[in-house]
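The data below hold one chain only, encoded as structure tokens and taken in the form predicted on its own.
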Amino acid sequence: MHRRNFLKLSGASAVAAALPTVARAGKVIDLPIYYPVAVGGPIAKIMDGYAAAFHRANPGIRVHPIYTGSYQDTTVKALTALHGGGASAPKLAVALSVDIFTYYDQGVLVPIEDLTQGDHAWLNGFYPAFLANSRLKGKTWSVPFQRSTPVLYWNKTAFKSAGLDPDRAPANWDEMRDYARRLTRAHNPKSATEWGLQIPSSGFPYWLFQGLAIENGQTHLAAADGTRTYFDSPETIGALDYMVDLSRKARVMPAGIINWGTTPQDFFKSRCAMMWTTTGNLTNVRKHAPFPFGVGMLPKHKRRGAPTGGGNLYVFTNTTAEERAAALRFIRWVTAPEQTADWGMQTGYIATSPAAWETPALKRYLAGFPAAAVARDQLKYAEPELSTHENQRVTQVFNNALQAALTGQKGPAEALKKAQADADAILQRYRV
């Protein structure tokens, strides 16, 4: 569905009618919302279209998207603005679901239950896997919006050339390594090469690695209360051993750090035949891959598994009662089944409620593009993304350890034991 069709969705008025009344008093309520994307990109255009459509349906409310760069930039800018005060501070934000502890510890969040006055049926309409990183101390602090899991993409033409079934993804770790061996061509450092596999390890390497850890039996990398990590468990170490061996022993993946941002381009240019990346890249891959491609769940080892990821909608304490009612109206509008389905089709993110998958538009889309359902179906195996108090510090510690092992500076066990000690030092003060 294109954006021009979205603006005519008949479900929008029905949703609006069910929402709390917002007092207008002859004025327009302005809701600045920080959004994690660079200005002018395609996602920004979609968000601008949503804001305009919402305003037409709700003339007394204007949602004002402010594009704030990366997820990390968004959280830093939001907290700085909130503590500084002033009219430019956001009333809402789309931020990482795992930043719940960061915002909670700063005391800037309004519990969603305070806005809904106990409407648990609406909140419980989202997939449970996406709510896991939204709840803390018995309350819900954010609403699932642009959510994802990592998935495996493969080049069907390359599979066929290597004598592999082009319609079948590797089912387990052994198969993935074997497939990658058969897909890796002899390398010439002076020219473009083709690797069997790329699992990016820049930006936020912990996220894709967490898929391996879950599959190796380490269901959670952190405790639910955010005070402890399990970076040096045998299962976590074993997963990193496997990841390192893909490049250093099997030689089916580039050694060192694999760039998150350029991996899709490597895939499009046949520099790698398989890649792990977010389902949020699905629309990008569909648009730019010059060959038929497949999308599959991450291969299993001891079990199947993948972390959830992506951003949620947060409401901040610098809001008046009227602004909170307006914020809830927008959140319920933008996460209603019709809009959620449209968002998933336009971006590749997973529609966050079962009801969205029952909309006629998304059913038609799936009939022509079944790969869009892979990440949704993987949710039954998904686990919460790594999240702790002082989350950015803790994940940076973990990322540094992963990269130290991947670059050969330290062995996996040594790197992860150091990361665990550093995480313990950070989190000790949060333990009762």
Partner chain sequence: MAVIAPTLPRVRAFRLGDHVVAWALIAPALLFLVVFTLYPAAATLVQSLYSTPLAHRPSHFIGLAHFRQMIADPTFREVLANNLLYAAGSIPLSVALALAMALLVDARIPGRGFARMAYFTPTVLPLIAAANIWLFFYTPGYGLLDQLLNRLGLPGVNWLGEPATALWAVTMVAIWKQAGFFMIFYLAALQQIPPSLREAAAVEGASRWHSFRRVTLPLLGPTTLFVLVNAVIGAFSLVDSLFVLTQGGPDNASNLLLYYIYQTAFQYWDGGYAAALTVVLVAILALAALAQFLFIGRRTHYR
The other form holds:
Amino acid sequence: MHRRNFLKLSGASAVAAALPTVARAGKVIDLPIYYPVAVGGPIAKIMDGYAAAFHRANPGIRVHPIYTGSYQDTTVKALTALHGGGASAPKLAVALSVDIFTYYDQGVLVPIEDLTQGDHAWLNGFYPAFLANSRLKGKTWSVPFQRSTPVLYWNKTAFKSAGLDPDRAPANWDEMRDYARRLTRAHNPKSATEWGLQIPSSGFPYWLFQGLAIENGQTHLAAADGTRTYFDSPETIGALDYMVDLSRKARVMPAGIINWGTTPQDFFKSRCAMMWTTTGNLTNVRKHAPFPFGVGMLPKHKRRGAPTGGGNLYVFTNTTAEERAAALRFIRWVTAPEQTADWGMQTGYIATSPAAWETPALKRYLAGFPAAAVARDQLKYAEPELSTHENQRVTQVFNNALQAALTGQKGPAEALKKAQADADAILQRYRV
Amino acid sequence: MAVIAPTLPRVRAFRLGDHVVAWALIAPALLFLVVFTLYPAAATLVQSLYSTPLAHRPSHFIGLAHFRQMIADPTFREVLANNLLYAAGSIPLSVALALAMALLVDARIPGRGFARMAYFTPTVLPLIAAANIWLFFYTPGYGLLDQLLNRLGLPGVNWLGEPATALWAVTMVAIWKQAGFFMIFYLAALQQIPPSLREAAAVEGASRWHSFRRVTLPLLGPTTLFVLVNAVIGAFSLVDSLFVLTQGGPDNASNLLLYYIYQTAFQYWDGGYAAALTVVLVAILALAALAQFLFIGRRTHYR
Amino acid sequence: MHAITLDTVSKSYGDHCATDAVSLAIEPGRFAVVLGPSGCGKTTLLRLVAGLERPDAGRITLHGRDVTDLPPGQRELGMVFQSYALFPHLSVAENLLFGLKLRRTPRDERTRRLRETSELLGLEALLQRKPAQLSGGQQQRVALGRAIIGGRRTVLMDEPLSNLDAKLRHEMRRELKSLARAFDMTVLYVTHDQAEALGVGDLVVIMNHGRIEQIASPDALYERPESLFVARFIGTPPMTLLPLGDGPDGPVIEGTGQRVDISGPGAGRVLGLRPERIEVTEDGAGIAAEVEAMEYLGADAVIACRVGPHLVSARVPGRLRPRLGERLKLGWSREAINLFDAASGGRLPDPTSPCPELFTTHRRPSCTAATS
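Given the form predicted on its own, state the structure of the form predicted together with its partner chain.
Below is the entire complex, every chain and molecule, led by the chain shown above.
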């Protein structure tokens, strides 16, 4: 108002009049946020759309989404930028929920409770399974954002030609193995697929394996404080025995390491009839599978189970009090039911709060595509993903053990005992 | 008369000026050398003697502890052994292939321009892109290699997924990638050799093979030395394909020293140990280059 | 049996015909020089004999053996390259022994030959040096040594002296010639330098546009060129060539009324005269000419005289010192006359030849022209 009057008074000083606006615009809080792209789809476009929508609702805050590659790249870039300091360092990041120890040990995290100043009841709105990987030393260090869990996809056409009920997923371990046998051409020449099953084991085999471990009764592979692992428990060893036997004894799964990235491709090309992979692939499979497919929970053994996965929102210590308030505002906005529902529908990630599933939009979506609910329904059996101090090093030790057993280099028990010993050696200094 | 000014002071003034000019001239190069080579090298050496700082445990001097840790580290031994195999496989094969391709495209054959371009293409391609192409070659079931095996009635091989083949599969990519690059140097060197030398050898009764071995090959000596030094450096530094193909797996079967350094530095965030590993890598490369200059360089004919 | 024979050998590169049905026979022990302007096919001819090029047609035999389809190494030739083509990574001794080692010559014979050859060429002190440490002349000797050390009877040389300075070239010419004679070698030698060709060869092959123009001894070539091309190409200054026409009283120099004392018609013929065969007459007889340029050389002087539209070169005694612009009369003896057919460029029978019908009215031995 004031400015408009001023302009009316003197058009000639328009340039000078613009100056106060610039100064006022300078008060806009800028929040660079690093984010990875880990699934198919126009993620960058969606993120930019959210930033614009948020800015419209909150003109005083401008969020800058900065694409930083894979999860791994994002953490590398974020930590490097944070240590280097400077204006371009991120104030927030979307990073793996299990990287909590990595960031925590570098001392760059602001606990969410410090942002909310007492009012953090809203955190209870998320599924507890998704919050499990956020809690450490009595505080919450990240907010669930793009979360996933593994599910089983099956090729209904292949099921039918193998004489199986195309609408029913294998319910338990024995059934999955029996189904897989009938779907493997070496055992059943009439099978439409070469292999019955693929559980990918390249890169990060621990994640899918964790599903088996939980089902075999090893609910946690690591203690909540991240200083102890349970790699050589009888339950863990039993789970690995089962997984190794699928390829080496039952011969229903390809031997050696099965590539994570090409497994959906194998599924589309009828090379395998069933695959385990993330629910984040749902949209991808829906688009590319040239046959009707089913989505099911992972089969149960002693119990049902699946790990959670995916990324959370982190806030870094290089923020001012103002910026922290702005960051909280953004986090609450982007995890509100409407945005959460939209994010889930556009990407295939699981909407992180029950409230989001109650939105009309998601309800409509679910009516047309009931498979999308499988991952949500599986959440009540979900357990936190493996996460420890020196997380990457410990999971690498574990991955190596799993790969050694899957490729027949070592027996499961031998491999896992060695992994446990190595993990103990790494984690020793954190046990104080 | 300025011309007959006393000589001595003039010379002295000139020397001082010379020094200033000399330093000014090398200053830009020196600056870059210090900032981008000397300082990082020295900093790495110092860092390798300190523990990795963590938020709750600041860095402190630990002497050679990282190097002791390395001796006891089975992964380090494994990646080192892998790297030596990788070098032993990729260096002779890529150099030999480069020479063979250069000889072929140096000869008067039809489609020579196309062949030259085709051989050079892998060099222009980023290694990540090349690795993605090879990922398709190696894919079990419908990858190019398995399709070929199937045609021949042979069972498929999980090239990247089996410890026995993963390292060699990665080595092949390096050979494919490097050979075209080295070919260019050999081709340039071949074109520098006057044809009359080969003709003189032919008149004296030398067979093609003899002429190649006794005349061409010795004259390619400096190129071979240069290419070998590059191949050794490549064998320890060209690891980008691992990011796409195997991530060092299965169970470190295809892990290489530089990739392990990357893992240690940027996945495990253990900067101190990574610095110590880097010191070892640099030492290996320095030794290799030195050995080549001493042993091959002495027998190499420079024109 | 000839040492080298070429029987209608042709070789072309694309459209360019480098040698066009060339036939040639060289007796053993001859020092044959192939001479011609650049691009005439002389180097191709040499490379065909060496086996470095394969002919498109024709046969090549060496000492009676058909080598057309044999690789260079089996032709038992030595060769000296223009660039010497010494192996830069090998010492002088290794360069010399290269071929002997290949042919598995016994060690003591190798040693003997190396000693003999290096003594012969004065290379004893240089045996351990690399080519880059030698002077041009020394490199030339090594290249020569490599060609002859194996006792090859036929040696090919491709402009071997062109990279040497003038003085050294002169010395080497003499040495080459005596070497060739001493070892009874057949030499095929390519050059574009006519002085070198005439000085070193005992047989000169003139080539032009892929064809042989003339094969002759140097003196025959000089005195009796078989074609206008050879007449123009050989000699410094070259032969004066005067096209003839028909005057009222017989042949005249075309474009002038001046008669020449030659029987038969004038038109269609060219009169060739070597400069040293032209004299300045004292008796007022001869062709009128005006001195246009003079090059004083001490013992003699070369003058260029204008005769109508033509320039006539004459070599006169230096003491005469004609002045520029001076008017003279020029004359020559009957033996000096060369006649060519203007259309074909070929040589016509000599006016002195015993064919009687060519001689009609002339009796005087000195054949001078009369002014009309």
